[in-house]
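What follows is a single chain, given as structure tokens, in the form predicted alone.
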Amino acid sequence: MTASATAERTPAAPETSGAARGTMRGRTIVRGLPLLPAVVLLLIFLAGPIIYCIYYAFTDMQLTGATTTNFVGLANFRKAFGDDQFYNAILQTLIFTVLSAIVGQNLLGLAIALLFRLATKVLRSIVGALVIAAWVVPEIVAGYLMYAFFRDEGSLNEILKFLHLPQQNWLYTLPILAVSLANVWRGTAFSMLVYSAALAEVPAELTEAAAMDGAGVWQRFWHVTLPTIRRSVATNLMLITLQTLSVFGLIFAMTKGGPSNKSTTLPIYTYQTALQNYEIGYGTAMALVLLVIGALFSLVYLRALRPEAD
């Protein structure tokens, strides 16, 4: 009698987990309709775009006295990895990513994060004010105000002058170091508020544990805090990184890429190629290339973020 039961339900168990995936198909699809909206926003205003771009990018595609368009395969490409001027504002982006982003706003944000942590309430207060007020400041309102700081007459010179140290004109002589220095001033608030958060979470424990042992100040940093908030450490690197990758208001004001080119980079390049000299398909081409080294750049950090790195 058992046997014979249990041979007649046997069968039906197919059945029933069909039934339950198909529940929970159900289930799931019914969850993901609210992402519906959001995913249909970035299908138009995100993957529309880069595709459009993409196609324009393998085109002769001109902003006036054209009357078609052509597609002309690699030929904007060849033309780019053939063009001087390209190279440089490559190198001049790297450079300006490096010095800004990279050592500038990281380390200082990593600095004044670790300093906050000793200093009183008061104190973090007005400093972080300082900080983050920069950072909410328009990118063109504070390119001109970077651009009267290190003009030939303006304040760094003045400072100068007073302490009776040699003056010059850093927007002529050094013109990528001046624009890197004014995007540490104003980005490093983000960096500090990430660093902020991140260090809150360390176990005092782990610090104390490594005190115990005799480490020093500088080993606990090193072989305890800097691995606790390494994930936070890459995910700002990754963000500033691409951040500044796409500067273009901050440098437009104060050097407008000049003098001969020393602080052209890629967006501004691209801005003078694509919109001054009207060549909408070969400056397209070059915006490609900046967003693959965003992409190469974006690849390091997310590597560091994996968990079999742990």
Contents of the next structure:
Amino acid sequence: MTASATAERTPAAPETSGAARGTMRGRTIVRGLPLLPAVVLLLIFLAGPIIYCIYYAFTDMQLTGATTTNFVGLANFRKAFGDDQFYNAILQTLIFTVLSAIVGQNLLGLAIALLFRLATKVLRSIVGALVIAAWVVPEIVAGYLMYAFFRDEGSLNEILKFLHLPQQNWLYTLPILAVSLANVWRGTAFSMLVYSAALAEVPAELTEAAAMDGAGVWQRFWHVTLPTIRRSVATNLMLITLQTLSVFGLIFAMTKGGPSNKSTTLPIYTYQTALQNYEIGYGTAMALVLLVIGALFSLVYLRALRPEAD
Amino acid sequence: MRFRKLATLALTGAVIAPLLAACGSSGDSKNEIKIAYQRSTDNNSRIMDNFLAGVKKQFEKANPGKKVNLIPIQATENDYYTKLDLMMKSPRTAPDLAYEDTFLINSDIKAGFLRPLDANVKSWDQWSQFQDTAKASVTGLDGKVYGVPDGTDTRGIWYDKRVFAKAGLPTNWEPKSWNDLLAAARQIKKKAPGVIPMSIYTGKASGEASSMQGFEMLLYGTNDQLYNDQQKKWVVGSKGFQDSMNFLKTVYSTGLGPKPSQALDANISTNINTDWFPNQKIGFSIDGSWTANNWISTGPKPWKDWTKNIGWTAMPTQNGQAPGKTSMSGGWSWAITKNAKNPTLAWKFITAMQTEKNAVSYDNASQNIAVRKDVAADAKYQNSSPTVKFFTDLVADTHYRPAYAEYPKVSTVIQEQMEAVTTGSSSPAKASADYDKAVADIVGNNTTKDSGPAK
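Since the one above is the form predicted alone, can you give the form predicted together with its partner chain too?
Below, the chain from earlier opens the complete complex, with every other chain and molecule after it.
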């Protein structure tokens, strides 16, 4: 998008002499220099591990039990794609991401942000504080809180018992649903904040005009509000998807991936493989697959972010 | 402008250089030893910390100019192994001394993390005090010694005398076979409704406890084992394996154990020992010699009357075959790493830790089962707790896990198959077949149908 915009503008730009252009380039470099430490640190601490990870994924590196590390080509990936538990982990990751991020956090965040615009200031402060409190709790703490809530003799079942409703054994029968609900509880604040900011930017004249033309609440939302905040939706979806794909502490604290691997997402399975079964090479290969899944999601959202062709 | 560019570059360098230098700093390494050990995740438990701090003080006083640097790693067991292996992998971070679980010792030898101590132990007058089984647990496949053990543990059955009395069972219980266990559980179920008759660890959530306190306590009481020592091969297709799975099926499908959801809860061990036992919610539980640590005055659930209400007995063999009882043992040892900067000083520290006096005080504080003959015979040790003599005597009939590099993976497979049987998603026969296949994948064609002689 940037490329096409620049291409359109360039012919209109004033002619600059070669010497002046040189000075400008020099100035740009000097201006960029203060960024250098940041770039170097990023390369060392961000790109470095990723490159290492890519290298390990093609080796048979073990944490213990072998002195040498050999290059094994695609063997780890072949092993992964012949492993039922790996497919299970991908499936659980997708269920978890779609349920908790794309549907749960996203829609609930949007709903709360919309209702906020109608609510009184007091109510807004109270609800806002509650939702954000869940968000600032560290992931592992949230995990234990949710474990205490969902477990067999936990708070939820006490409440159901009090209401004479049938009790559920969430962590045992539907663990992936339980951890998804926990992640919705924990992460909705982020979407709510993004959407609150986006909705504040929707010009009041637009909605008023639509109302004058006789559009109902739903029509105004669908045809005016949503298209206006479309970019925020895509940005939000991208961020929460990437966050959710890598959730580990929450699930580990609640179920450790069980029972019977029914909540073993890719990060959990990677941990088990790399750090409990000591197969670093195989584990990093899986982590790489997770990276690819994240990239695929991002591509879809980036397409949605492109300006409309009209 | 060029000056500004240079200045910025210099500034950049000034920022990054100390950062990089910090990564590589190691301090004065000639006169210092680094000691890595596990610190309990329970902040009330500082047994090893206190013990090491005491020895450090003695040691630094006896060796002026030398410094002992203690590196506690606060983590659960599995995470501790991981962290320690990561440290040992790099010469920059490797400690001189490492506290090693003996079941990982061969794996770490194979990875080249440890150094043999044969020359050291040969000229050490205390080595003859160590029991042979303990020496075997720190001896690698190459026949060399790689560590000095500091204690072990055994496993048996803990039962609630109040529940037993209620169910009309003897309060000085001595089960002779698996059938005795099931019969007692059935009677509790019938006569003491609301009480969970028995517990045996199962599934992945309890990790190694499922394999060791659960499955292997059964399997090593049959005529089969996990590994054939003579042939150096893993055993598959054994009757004992399937019988053990069958026992689990009986317990969990007929309501003799906790509900599967309780059994597969990662916190079941805490629930059993700090809630179910003190509150008479369980009949008996197969667990380790350390279980009473939960109830002593410094434990997580102090319980003054526990010795009156709780009994302990040995795990019987399957049909009462000789020697009549069975147990599993683990244990820890002090090892010197391959990348140690000061192996000589490190060895000196081991001998300072392992004087008889220090060994008694550590085994007492940690409720460890002694591996030294002099400690085991020490009156102070024998009187340190009412259970210590019983669990020390079990050492005679105990078994060690096959301490090979593949064991952690095999153990995971056992847990998975236990879980499948517990939830009813697999039959004992299918679980055994699935185990056989998974083990063959892990160890290559290094499997056999022949079980080694029991013990």
